[in-house]
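Take a look at this single chain, the form predicted alone, given in structure tokens.
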Amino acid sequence: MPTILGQNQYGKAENRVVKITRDGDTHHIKDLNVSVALSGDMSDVHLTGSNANCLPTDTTKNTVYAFAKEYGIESAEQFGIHLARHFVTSQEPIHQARIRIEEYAWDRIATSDANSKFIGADEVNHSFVRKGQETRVTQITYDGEKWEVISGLKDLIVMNSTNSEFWGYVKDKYTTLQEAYDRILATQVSGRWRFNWSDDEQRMPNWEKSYEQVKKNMLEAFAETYSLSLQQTLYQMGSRIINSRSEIDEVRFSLPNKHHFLVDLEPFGLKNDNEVYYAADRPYGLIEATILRDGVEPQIPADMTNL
């Protein structure tokens, strides 16, 4: 039976990249881990194994590299826009580049005062320690003509001690779980957001500044939902953003719920008054949801494992 070619790409996975900026002797990071995937007229280096349209990842890596130096880290986004558009305009054979990013936070280290005997801390500007929240992530992909961004984050856990319930659910003859008036709510956020922007005519957003108030919006909406359900928390989360955010047409979310149980302290002659849990890692609840500002089309993938 005859075979054809279908959907294909290749790039240079997870360059990790460190930027230091050095503003005199304040010094400032962005750490990335970047990937790049082309596709356009490969055909003949799967079919024929001929090189002559295959840029070499090697070169694509180099690139990352190259632009870290030449064009700075202003923002993940920016940083990928630079390198999609470089790769698409300068090679005729691709056609289409994607550019997916990890970006890792770092915090300045506050050291001891200038009256101690150590250097004071107005003279240090160049310790750090890593951030131990979420990851922050961007997808660029670019065809010559459009682009689409979205970016978002993962691993970032949150916790409400209370204002969460869940009861009034169906039940059959399997259920045993009791229903909940006042429960532990945790989550290990995973998010990502569409951005308006799509093509050069239009005004670029501040990625910095949106990404910041995007996590303000997020943080605000599940601290200030009374919850009866994550899901209901989840869709206040992602309207906060959409109604906030006017660069940002859809937020999709997985959510999985961190159960929290309480302790039967009984056999103790104790009673836990919602003071002793036990924190179960699975198997857990995952509730996902994207939501829309109205008249959009939905663009982000339902599975974003690989977003």
Ligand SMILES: O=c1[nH]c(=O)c2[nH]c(=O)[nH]c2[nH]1
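Residue numbers count along the first chain shown, from 1. This structure is a prediction, so every number in the text was calculated from the model and none was measured. We call the rigid core whatever largest set of C-alpha positions still superposes within 1.5 Å between the two forms. What changes on going to the form predicted in complex with the named molecule:
Shown in the overlay between these two forms, fitted on the rigid core, is a CA shift at residue 257 smaller than 2 Å. After superposing the rigid core, the Cα of residue 156 is displaced by less than 2 Å between these two forms. For residue 185, a C-alpha deviation below 2 angstroms is recorded between these two forms after rigid-core alignment.
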Given for the second form:
Amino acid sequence: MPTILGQNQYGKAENRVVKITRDGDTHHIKDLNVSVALSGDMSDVHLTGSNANCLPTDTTKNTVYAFAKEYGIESAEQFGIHLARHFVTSQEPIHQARIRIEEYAWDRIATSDANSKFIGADEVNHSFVRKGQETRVTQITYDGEKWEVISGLKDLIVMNSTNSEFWGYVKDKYTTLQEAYDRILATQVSGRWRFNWSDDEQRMPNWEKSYEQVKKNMLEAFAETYSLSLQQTLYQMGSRIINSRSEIDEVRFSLPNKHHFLVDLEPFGLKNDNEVYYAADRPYGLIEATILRDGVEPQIPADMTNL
Ligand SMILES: O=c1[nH]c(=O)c2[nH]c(=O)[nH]c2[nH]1
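Now show me the form predicted in complex with the named molecule; what you just gave was the form predicted alone.
And the full complex, kicking off with our chain again.
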């Protein structure tokens, strides 16, 4: 049966590019997911196996990262226009380029002392929380006498664009990781905290206020900790909650280390001055720990924070 080639397109999908622009101590983030689809004179590629007209999808990926450096990311639209124009005007066989971009928006983490003269402005200018609501969760258990309330949240995404290092770790023959003295620290917080309230119905915590304050403490600790590891940041987040919320005795966190790798732009003659990152989604380091008030028995199950 004769067949014919119908509509076709190709390119690299979902290039996760994070661009940090450093304006002194004030950092700005652009976080995009860029998909490239090219079409044109691609019959031979499909029909004869000749790749003479085929610009590799790998090249389209590299172009996205190189353009983040060369043109910056003013807006998703502007960035997409640069890319689409480039592919169509620089390659004769390419007649159409479709660039789809998702943009993830970030807010700055505001600490309560943000306007205080005692805290430098950069305490918050490099700390971000991704826009959009986290999911708030709770589990209540009652045996007719005692109550156990464990509350928490998941999918709260935060990033520090500086004040994070990781070095001095164990090195064995399989270790290739380079020591980092200024890296991005990003995580998607899943946390659970256990209330010490168990029976007196007259003296219940104010659940709404407690949630808001726990979240605030957690974000402030994340923003204000100069981090030598995600483990250290996790501990600071937990102890800030225990120390400031008397109604809570135990906190457990599960923190995926959302790795951001500096893109090597040298092959394109460009210098990457800690500006253009590849946001990897997997694999990821997974850092988990419980922080307890001294003298308290742990009760939050280890697997609960991963639900
Ligand atoms: O904060 C970190 N903790 C680790 O245990 C670890 N391991 C790794 O490869 N990178 C990191 N980062």
